[in-house]
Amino acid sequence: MTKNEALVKYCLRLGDSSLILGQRMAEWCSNGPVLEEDIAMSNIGLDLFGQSRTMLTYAGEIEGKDRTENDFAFKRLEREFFNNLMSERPNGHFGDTVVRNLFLSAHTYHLYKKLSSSSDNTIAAFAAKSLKEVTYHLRHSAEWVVRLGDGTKESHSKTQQSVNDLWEYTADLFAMNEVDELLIKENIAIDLNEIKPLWDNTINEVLERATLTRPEDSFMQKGSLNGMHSEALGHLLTEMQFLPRAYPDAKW
């Protein structure tokens, strides 16, 4: 494997990723429990799209293959996809969704803050612009959790087991293969060893604020580097590319 291909590959981990959580997101859209809830998720997920799109197009001047950002995110099938596996969990209620946020906003909070640092140019500008982005996501996905795990009897009971049911999914969070191993050393990628810890303090405190436990690792799900997905990613990929499919020669 070339640096090129390394980076092509980690780009689309990257804007995959956001863009499967952001189509997440639009489903809340007009679903919200309240208003200011149904436009702060939107918002959140047109934060996630413009990510994606940044790195979507980076993977494919990269590649030099022509494909844009619209041909990664519509004209490739479920194994094709690298975007981890917690990101394609269907929404549920909105305890779910704000868990699922959770761990997920924990992860590129301390992920971006270090690519911020990458040798790569468009990738430190990339993570640094989207930080303050995910740092708006962190905070509020964390406040909800409190609200909700120190609320009442039955907030607490549903966002307890919110946090039991995505639990397993988090360790494909931190997985690695030979793309990180050789862009790391290109000090292009982060070592998702040294975001662990970090990650593991900024959940324990809010779980703890929440008055909620900690799951045991016990069976934890992998699989995402290898384009491994659940059957929900290919549900929502019908959903979501079903008319650049239908009406591929479309201009809008």
Given for the second form:
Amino acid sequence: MTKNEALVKYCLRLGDSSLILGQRMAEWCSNGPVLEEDIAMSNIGLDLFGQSRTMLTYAGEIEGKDRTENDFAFKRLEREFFNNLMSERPNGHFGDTVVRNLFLSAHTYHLYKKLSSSSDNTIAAFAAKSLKEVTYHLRHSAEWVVRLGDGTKESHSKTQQSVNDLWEYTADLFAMNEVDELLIKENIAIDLNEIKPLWDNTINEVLERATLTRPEDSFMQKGSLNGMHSEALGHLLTEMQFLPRAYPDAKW
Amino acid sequence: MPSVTKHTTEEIWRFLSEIPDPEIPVISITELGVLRKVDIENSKVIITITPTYSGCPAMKTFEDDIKFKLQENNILDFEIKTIHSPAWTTDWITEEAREKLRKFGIAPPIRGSEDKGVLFHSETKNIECPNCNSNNTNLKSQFGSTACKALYQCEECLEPFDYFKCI
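Having gone through the form predicted alone, I am curious about the other one (the form predicted in complex with its partner chain); can you provide its structure?
Then the entire complex follows, led off by the chain already shown.
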């Protein structure tokens, strides 16, 4: 694997994870529990789409095969996506959504903080910019997890269930392969083993405040590095890619 | 022979300053800090802009407005570049623009990093109501009418208002 091949994959990982979570956020549009949250979800989605565009465009530039951000978003199949498994988890109820978003925004928050000093200028700029946005996403989801966890008996038990259900997808956030190995040597990528303890601290702090119990690690799902996904991604793509597939090259 | 632009960068900067923000028409793209640079290289005008938020839907409008403005002034050889570094910050919003925002009913971002804490640091500290100047205000939602604004309510005059978030 060449450095450029690894870089393309790395950018797709970052770009795809933002894109897929952005699409999940968009699914809340007009379905939010209250108007303010409906707007919040759409705004978070917008940030994520913006972040994704930067990375997918850059992936296309390095690859040098004239693929645009739109080609990457709309003309790939499940196995060609490298988003982490957590980002594709269905929205479920509002508690499921905010717990998933907490796990993900705590991950990107710590990752982007470190990536801001990547030796790759585009990735460093992307990370520094995105960090400002995910800081708000992290605060938003953390406050909701506390409100629901430390809320009523019912909201507590539902949110604990969300934490338990999503836990098996957390290990995939820290999985690495030869892409990481190559890019860490070049000071482009970050060793995710450095991110894990930071993520643990943030998650433990939030769960404790929320009176929720951190689950024990047992069976953990993995596979996103090789494009192995759950069936949820296929359903998501079917909706997201419908228009460009039905009307190729359609323009606004 | 390509036409050589007769304008100086200062002139170009001046007429681009007439372009309003599409969402907040009381302030211009220069006051907002979106317009970063105007260069002339071999008679080609190069405009550099930066997005406020990664997904800011106004960026396309900014670009189109800049295009129109340049063409209106007979500048046909130009390029618009978008950069992400250094990342845009609310600290770039000029003092005059802050006053204009307040008059328009939007509380301007507080200076520096006071509200940039991560977990559980709510932004309720001293956000002044743009309507009655009271400090007795409360955060209702971190995400308001656009990604760059939060929703507040004044406990004195009871009016809800937008607050331009610090980033």
